[in-house]
Each structure stands twice: as structure tokens, then as C-alpha cells.
Amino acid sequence: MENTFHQNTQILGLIGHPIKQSYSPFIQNVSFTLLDMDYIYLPFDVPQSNLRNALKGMLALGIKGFNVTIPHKESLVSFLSTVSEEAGIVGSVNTVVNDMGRLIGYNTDVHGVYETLAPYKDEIAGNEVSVIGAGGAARAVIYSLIRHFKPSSINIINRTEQRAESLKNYFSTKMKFGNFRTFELFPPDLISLLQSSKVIINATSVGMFPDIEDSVINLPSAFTKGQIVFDMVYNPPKTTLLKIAEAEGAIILNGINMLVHQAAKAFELWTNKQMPIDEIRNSLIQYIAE
């Protein structure tokens, strides 16, 4: 068997705990193969207690960059030399570039959200949006909505209204956006609240494999024809939530586009090259289905 790796091979990676469910190694390594690039992307399982030492090791080994997943997206920030504007405001990092020993943090989830919703920019502007969830994914969504899409108002719906209120207060201060409403899942007027929303975004992991029968909303009457429903879950590609919404005439968007576009932005930051997005998307869909 031919050895395709040698001393000049550039190493990239992923740190998190656990990481076995991640599709990032598949996406990045297939990209390198398609473009005939001398890179390899490796997953590193790093518990929280080992984060500082892992970053020292990354620098010592000359690893060119890495992605960051749970539970390190927020705690990692304090170890970096600097962060991009969007990462600073969102408060979390999912991509790091090693710039000659300086670790620079980015949040490419914001780019993934933007690219997924961009075809509907005119429809979103001036309209109401409901975001379900108040974690890191919701932060990237809210930043992207305010920065790029100009909705009239944003509803934050979460299991605990206190966390939704915290997110509201944070972005009201950071981005000077005052048109928030917060609700506990599920409010008595959930159906009317969602019906009045031009866009509904699920920023939770509810419905993710293996719990594919679950849905954060099980009420068909909550959806309307022409409404845009974006589920950030990517496995399965069509979640129970999207099936319910589609049956009511909604436009549905799954998490695969976001996953690929955020990965493509990281790929560009590391290599200064464009990822073959269409080929990667098709390969990923096939890979998930296997």
C-alpha cells in the first residue's frame, strides 16, 4: 500500500469530547483528496481537563489549524491570541488558525447560517423570526440574523425562559437590537406565535440520529404555506420537524448546507482555497445514508 503521508504533510484536526459522531474528518479529508492537497485532518478527543495541554501540543507539533466542538467552544476563547469579530460577539469559537504560533479564533457557524438563508434574504427582511433554543447554535443564528437579514423581530423559545432572557439581554447590548421576545417552551400561544413567524429555526439537537422520531414541534397547525423552516439538524437530512412542516406547504431547509458551508469557510481559512462544495454536499448526503 502506498504511503500518502510524509514529513511535509500539513496536519489539521478537530478537538472536542466526545467527537465520534462528527462528520468533519470526512468532509475535510474528501476535500483534500478531490483537490490533491497534501493535508490530513484528524480527530482528537480532548476532555475539558486536558484542553490547555492539548493546545500547547498543537502549537508544539506545528498543527496548522483545527475545529472546535463541545464542550470547548466557549472555554477555548481565553487561550487564544485573538478572535474575529463574529466569534467575539457570539462568544464561541469553532475554528482556529495557527498563524506562526498565534492562535486565532473564528466562528464559521455564522457563515453556515448566512449561506443557508441567503436565498431568502428579501423574504426575511422586515419579518418575524422564531428561534428555538438558546445555546451556542442559537447564538450563531441570532448574530447572523441581526448582521445580515434585518428581521423585524426575533422570538427566542427555550425550555427555560431565563436562558432565553439572558440571550436576549446579551444581544440587545452587544448588537443594539431591541426587538426580542422570549418564551418558555411551550407557551400557551405557541401555534399563533409560530404562525406569525416568516422563519422558524430549530437551533437544538432534537430529532438528531438516533432519536429521529422526536420533533421540537409536533403541531402541524403551527406551520403555514410559504413559511421558511430551517432545522439545523443534519442527520437525518429530513427530520420529523421538516416532514411535518413540508406537509403544510412550508419551505424546508436542513442542516447539511450549514454543515458544509461552515466547513468550507474553515477550509478557506486554513488553506486559502475554495472547497468543492457541491461535490462535498453530495458525498456527505450519500455517506450519511449508508
Ligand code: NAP
Second form
Amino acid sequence: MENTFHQNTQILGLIGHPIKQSYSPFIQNVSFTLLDMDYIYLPFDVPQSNLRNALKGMLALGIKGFNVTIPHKESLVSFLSTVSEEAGIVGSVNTVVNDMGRLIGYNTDVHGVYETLAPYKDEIAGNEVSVIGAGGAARAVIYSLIRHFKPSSINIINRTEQRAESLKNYFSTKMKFGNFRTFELFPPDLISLLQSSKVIINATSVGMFPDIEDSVINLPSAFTKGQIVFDMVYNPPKTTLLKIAEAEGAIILNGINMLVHQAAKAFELWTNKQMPIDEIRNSLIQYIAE
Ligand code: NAP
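Given the form predicted alone above, what does the protein look like in the form predicted in complex with this ligand?
Full assembly next; the chain just shown is listed first.
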């Protein structure tokens, strides 16, 4: 095989621990190949204890930027020179740009959520939304909903109700949005709560490969015709939750579009170029199915 990398090749990467489940190397490297760009994207398994040294090493080696995944998305913030407005409010960073020795943090998940829900902006405005989950993905969703979609109210439903409550308090203060209700997963009135929601978003990991038979909600009567159901899980592309919702006539959205759009935003921040979104989405769907 021909070696196409040399001294001018720009290096990008991903830091996390563990990182073996990530599709980011596939998405970024296929994009570089399609656009004939002299870049390479590498995964780096960095445990928490090595985070500070890894960042020093990246600066010393002139690595242009990197994505950040579990468990560093929050703890990394204190090591950066500055963070963007959305990363500051969400409180987590998934993309870092090395701007001539200054590390700048962004949260491109927010952009991925925006691009996924944008076609339904009019339907979301003035309506109730239910978000299931209260982790990092839920934070990006809640930021994006308040900033861009103007829902009338947001229900946060989570297995650990206390986490939902802290999210409510956090965003009420940070974004001056007062219309939250919080629930423990499976409240007595779950069905009517979900039926009255124009949008239901799964921001938990339930249903993700290999546990593909699981669904955070498995009551068909919770879903209604024309309702928008967005599952942030991307593997499998059609989760059990989406299958149940689709059978009831709901509009279903999976996590693939979000995954590709958050990657495309990172790609743009590093390279000033547009990722070939449609080709990447199709390649990714094929790659996941293999
Ligand atoms: P996280 O911070 O670890 O939060 C996980 C959430 O899932 C918590 O609310 C947790 O509830 C809940 N949960 C986990 N297992 C559960 C179970 N068995 N039953 C009920 N609730 C459960 O993870 P995250 O970063 O927010 O990620 C959540 C999901 O979003 C993952 O599947 C991830 O792949 C996906 N995601 C997708 C994209 C994309 O681009 N499509 C981007 C980011 C994340 P507790 O608070 O009770 O623990």
C-alpha cells in the first residue's frame, strides 16, 4: 500500500477512555479521502490521569485539533484557553481547536441537534417537548431547544430524578427558561404526559447496540400520529423505540443525522471546509450495517 502521509500531513484526533466504539475516525478519514485532503484522524485512548499530559503533548506535536468523548467532556474545560458560548452554557466540550497554541473548546452536539430538528421548527414552537435522560446528550438537547426552537415547556424525565432536577435548576438560571417539569422515569401519568408532547427525545443510551431489543418507552399508546420522536442512539439506526413510535404514526428521527452534523461542524472548525454530508451519511449507514 502506498504511504500518503508525510511531514505536511495535518493530524487530528479523538481523546477518550475507552474509545473503541467511536465512528468519528471513519467519518473524518472518509471525508479527507473524498475531498483529497492531506489530513489524518487518529483515536487516542487517554485515561483521566493522563489528560493534562496528553493535552501538553498535543500542543507540543502541533496536532490541529481533536474531538473529546467520555469521560473528558466536562473535566477538559478547565484545561482550555477559552470555550465557545454554547460549550460554556452546556458545560461540556466535544471539539477542540488548536489555534496556534491556544486550545479553544466547542460543543458541536448542539449543532447536530439543531440540524436534526430544524425541519420541524414550526411544529416545535409553542408546544410541549419531553426529553428522556439527564446526561451530556440531554444538556445539548435542552440548550438547543431553548436557544433555537421556542417550545412552550420541557419535561425532563430521568431514571434518577435528582439529575433531572439539577438540570432544570441549571438551565432555568443559565438560560432564563422557567417552563420545566421533572419526572422520575415511569411516572404514573407517563402515557398522558408523552401523548401531550409534540416531540419526544430519547437522550439515554437505552436501545443501543448490543441491547437492541431494549426501549426506554415500550408502551405503544404513549405515541401519537404526527408526533416527532427523536432517538439520539445511532446504532442501530432504527431502534426498538423508533419502531414502536413509527407503528403508531409518529415521525421518527434517528441519531445518525446528529452524529454526522456534529462531526461536520467539527470538520469545518478544523479545516474551514464543508464535509460532504450526504455521501458521509450513506457511507456511515453502510459501515454500521457491516
Ligand atoms: P450519559 O451522560 O452517561 O447519560 C446517560 C443517560 O442515560 C442518563 O440520563 C442515564 O440515567 C440514562 N440511562 C442510562 N441507562 C439507563 C437505563 N438502563 N434506563 C434508564 N435510563 C438510563 O450519556 P450521554 O453522553 O448523555 O449519551 C446518551 C446517549 O446519547 C448515548 O446513547 C449516546 O450514544 C447518545 N449520543 C448520541 C449523539 C449523536 O450524535 N447521535 C451524540 C451524543 C450522545 P441516570 O441519570 O439515571 O444514570
